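In the block that follows, a single chain appears as structure tokens, in the form predicted on its own.
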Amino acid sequence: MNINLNYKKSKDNYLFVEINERVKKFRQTHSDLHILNLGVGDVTLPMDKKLVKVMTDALNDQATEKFKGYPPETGYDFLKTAICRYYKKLGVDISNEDVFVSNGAGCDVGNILNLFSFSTAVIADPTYPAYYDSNILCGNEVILLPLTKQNGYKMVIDGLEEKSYLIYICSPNNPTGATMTHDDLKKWVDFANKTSSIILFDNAYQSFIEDHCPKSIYLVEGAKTCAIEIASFSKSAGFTNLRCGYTIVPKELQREGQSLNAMWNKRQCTFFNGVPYHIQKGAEFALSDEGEKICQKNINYYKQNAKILKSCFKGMQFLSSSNSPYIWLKIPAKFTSWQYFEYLLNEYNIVCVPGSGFGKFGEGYVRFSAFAKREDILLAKQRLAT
């Protein structure tokens, strides 16, 4: 028996756990204060009643002759068909066999590493902490590509040696909010195909894209032979508690004579028992014409929150894309990002996320989230104006 000593190489506390601990400690001596959480990217709007009814009806089926046992490990065909139909509207042709329903993008971002052994991962800095941590825990080497004002806070290939990698791309990016254009992604797709690399495309925020930037990596020619796309219903349909997402592994994607589609199918059928029937029925409704309109209403609400937040930072440098629910704020030079976190918490009772928690090049910034109640956004604006 040998334990995985790579756990010793990772940080003791996950970023958001550390934030929660600090806020909890603050509350112990300030229980009378109304703390505004503009940090963690969890949705706050209640789910639409029609969506809940679809799931409730499906759950009630379990008390009738319509009872369902174990769900298919890779998802029910009705949801796979709905996902394929959604992608068809985007201009992408995929088949049911390419789609694997999961319990969320966050899980698959780490689980996908089961397909690879002792690889080198290329990850943005700053970035969603799970990319880095999951690779460290697997014993992989990590190459960090800095996201700076000079490169538009986007990943660029310049200086990267031509060999095979696992390449993590999140667009719109978390935390910076920067969105990759078609030309940006085409450079990475061409690089991946040339070097036999694999792009792991985190598409958790696709529903926020409103301009010409691609809502799927598969809108880029050549992506099906080098990219795996991971997406979620968490932000678009408010499934952060219900847990449902999907991963697309095209049958065209092969490496070393192996079909990654077949490998991922084997992995899911071995380690995963599937997503509950009533949750998948809810996800199917969210992708219907009526469901999309309902979900878009919530997305618009959060986008308006972001616009209000922007007005709080007049005279300060920040990146806030119309495609993202996040604001990436440059803080005064006299603060570290954790010091600014403490400053906002103590002086204004507002919670943000320190940029250094996302990586070395996140130092000097903090992230604000528009996933909050409107009254909290407006109250934050009022407090920051004083």
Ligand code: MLT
The other form holds:
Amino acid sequence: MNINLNYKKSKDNYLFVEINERVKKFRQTHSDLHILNLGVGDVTLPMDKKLVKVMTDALNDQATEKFKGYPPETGYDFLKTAICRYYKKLGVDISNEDVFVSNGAGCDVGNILNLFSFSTAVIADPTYPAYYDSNILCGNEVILLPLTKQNGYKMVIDGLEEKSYLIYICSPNNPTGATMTHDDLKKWVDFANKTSSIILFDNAYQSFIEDHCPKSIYLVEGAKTCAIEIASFSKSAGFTNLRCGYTIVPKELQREGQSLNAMWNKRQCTFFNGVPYHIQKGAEFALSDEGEKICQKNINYYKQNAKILKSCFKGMQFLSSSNSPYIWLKIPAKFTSWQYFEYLLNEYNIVCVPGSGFGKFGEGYVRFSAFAKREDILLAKQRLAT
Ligand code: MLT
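Coords for the form predicted together with this ligand, given the form predicted on its own:
Then the entire complex follows, led off by the chain already shown.
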């Protein structure tokens, strides 16, 4: 027996756990304060009643002759069909066999590494911390691509040796909000096909895209032979608690004579027992024409929050794309990002995310989430104005 000593190479706490612990400690001595949580990107609006009814009706079936045992490991066909229909509307043709329903993008981002043995990951810096942490925990090498003002806060290939990598792309990027255009993505797709790399495309924020940037990597020619797309109902339909997402592994995706689709199927059927029926029924409804309209209302609300937040930072340097629910704020040079986090918590009772938690190049910034309730966003505005 050998334990995985890679755990020693990783920080003790995952970023969002560390933040929660610090906030919890602060609350212990300041229980009277109303703390505004603009930290983790977690939805706050109650779900639409119709959406909840679809799920409760489906759950009630369990008390009837319609009772269901184990769900299919990779998802019910009704949800896969709804997902394919959604992609068809975007202009992408995928089939039910390409779709693997899961309990969220976060899990799939980590679990997908099971398909690869020792690899080199190419990851933007700053970016969602799970990419880096999951690769360190399984002993992979990591190449960090700095996102800077010079490269428009986008991942660029310049200087990357022509080798085979696992390439993580999140567009709109979390935390900077920078969104990859079709041309930006095409360069990565061509690079990946040429070098036998695999792109792991995290599409968690696709529903926030309002310009012409692609809402799926498969809108880029050649992507089906090099890319896996991971998506979620968390941000688009408010499923952060209910847990439902999906991963698309096209049948065309082969490496070393193996079908990655068949491998992921094997992995999921071996390790995963599927998502509950009623949750999948809710996800199916969220993708219907009626459900999409309902979900769009909440997305618009969070987008409006982002606009209000931006107005708090007039005269300060910040990045915020209309495609993203996050604001990326440059902080005064005298603070590290964790010091600024503590300063905001102590002085303004506002929780943000320190930029260094997203990588070395995140130092000097903090991130604010627009997923809070409107009243908290307005209170934050008031407090920051004083
Ligand atoms: C974030 O705050 O970056 C994310 O919402 C956290 C997550 O999705 O796991």
